[in-house]
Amino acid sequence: MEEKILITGITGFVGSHMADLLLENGYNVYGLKRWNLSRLRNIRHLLNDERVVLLDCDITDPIGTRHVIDEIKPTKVLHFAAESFVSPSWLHPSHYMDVNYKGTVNLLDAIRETGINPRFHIAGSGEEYGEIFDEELPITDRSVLRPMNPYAVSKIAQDLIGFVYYKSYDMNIIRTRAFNHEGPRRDHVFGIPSYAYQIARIEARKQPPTVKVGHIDDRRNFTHIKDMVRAYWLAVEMCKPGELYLIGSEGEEYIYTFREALETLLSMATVKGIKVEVEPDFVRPTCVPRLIGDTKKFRELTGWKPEIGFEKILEDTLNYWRQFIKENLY
């Protein structure tokens, strides 16, 4: 049977890299974008590729969602469409639930009504764990959930409704929770790309030599986006429906604070003596001090391991923003 692989959120950070991976491996892909809201810069290199079929769909609209699912009848769905930036979720909690939870329900209902049962990957977030204490590390699939922001609540709801549809309707729901993944194309509202973007602007003499930051002492395990999309594809191919799998680079060489990431980026800058200043608007009402996961279950099943180191993650991110500034796209 011909593979019909659907990527929701193909214009985003993760979705665009997943499209690249699938095309490199000989697959054709379908991608959902919002006709009037999606930014196409992440897939500008794919816009004339005949192997990519882009369809307009806002997953918060059940009618439009049902139409595209019926048109494609996908055999695999990689669900990345989401509101993913944490900070606005305090001001827009209902919107985050509309997109992340209700949008997922719309997709799952459309699949049921179409009479198909593709392998459907729900990409969860380590942010769902929230307040984890040192003695509770590393995080496992059985760790308690203490979400610290509305975004995390919406992702928990998305994950659990997937489990409900697996149990209730025997749908092939693949559930993962991934820890921080970084690299080119991640928007500069997030921590590491924000630092890299500002450094690139400073190098181009487009802003004063000060990087503005929020809280930078939270500790994470970091994975390159190219390693992460490899993991996601292995999850779709190999993981057991209904089960929960944690994904991330858990070795000590991948665990850093955002402060350490910033210091490394500053050492890569062509301008020396750049200052760092806390911007109150960047400081969230609550923070998540530590998110370090135990990914043994996933690694033993799939054989996946990260191949790209932490410094390369930072270097690729900085060079991405340098190129965009050079092209006057920002």
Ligand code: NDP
The other form holds:
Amino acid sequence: MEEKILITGITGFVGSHMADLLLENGYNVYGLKRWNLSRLRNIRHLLNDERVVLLDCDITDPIGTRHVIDEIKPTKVLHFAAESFVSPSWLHPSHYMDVNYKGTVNLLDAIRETGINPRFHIAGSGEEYGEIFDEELPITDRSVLRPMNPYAVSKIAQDLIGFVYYKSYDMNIIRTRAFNHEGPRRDHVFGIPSYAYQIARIEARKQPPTVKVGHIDDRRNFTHIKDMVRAYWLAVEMCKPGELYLIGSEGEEYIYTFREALETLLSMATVKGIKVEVEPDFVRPTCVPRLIGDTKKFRELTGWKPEIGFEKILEDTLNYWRQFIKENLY
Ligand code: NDP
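Alongside the form predicted alone that was just displayed, please also present the structure of the form predicted in complex with the ligand.
After this comes the whole thing, all chains and molecules, with the earlier chain placed first.
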């Protein structure tokens, strides 16, 4: 059967890198975008590529969603369409449920109604775990969920409805929870891209030499986006429907605080003596101090391991924002 791979959220950070990986490996892709809103700059290099078919679809619209699923009849779905920014989720909690939960239900219902059963990947998040204490580390697929923000709640709902549809309708739903992925194209609302973006602006003399930050002492395991999309592809190909897999780089050499990431980025800046200042608006109402996962189950099944180190993650992010500002891609 001809492989028809659908990427929802192809204009986003993860979806655009997934498209790049699949094209490099000889696949064609279908991608969903929103007709009037999408951030096309992330896929501007793909807009005239005949191997990429873009269809307009807002996944909160069940009719439009049904229409595109029926048109494509995908054999694999990599579902990355989401409201993914944590901070605005306190202001728009219902909207996050609309997109992340109801949007996923619309896709799954459209698939059922179309009478197909593609392998369908749901990209859950380490954020679902929320408040984890030192003695509970590392996080496993059995750790308790104590979400700390509305985004995380919507991701739990998305993840668990996937499990329910797998159990109820025997759908081929692959569930992963991944820890921080970073690199080019990640929006500068997040910590590392925000520091890199500001440093690039300072270097271009577009901002005074002060980087504004929120809470910077949280600890994470970081994975380069190129390693992560390889993992997601292995997940959709190899993981068992219904099961939950944690994904991420877990060695000591990948575990840092945001403060350490900021210090390394500042050491890479061409402008010296940049100051750091806490911006109260950047400080979230709650924080998630530590998210370090045990990803053995996924690694043993797939053989995946990260290939790109932390310094390179930061270097690629900084160079991306330098180029972004140079080309004025806003
Ligand atoms: P982005 O915000 O960069 O991308 C989200 C994508 O979803 C964009 O293409 C956006 O399109 C699209 N989208 C938003 N709302 C809708 C809608 N109503 N209908 C259709 N498309 C919509 O997020 P990421 O790429 O970083 O994240 C992708 C997935 O991975 C998310 O589910 C996220 O929760 C998950 N994840 C990400 C992690 C990370 O570290 N990045 C960690 C763990 C999980 P548009 O251009 O139109 O806005």
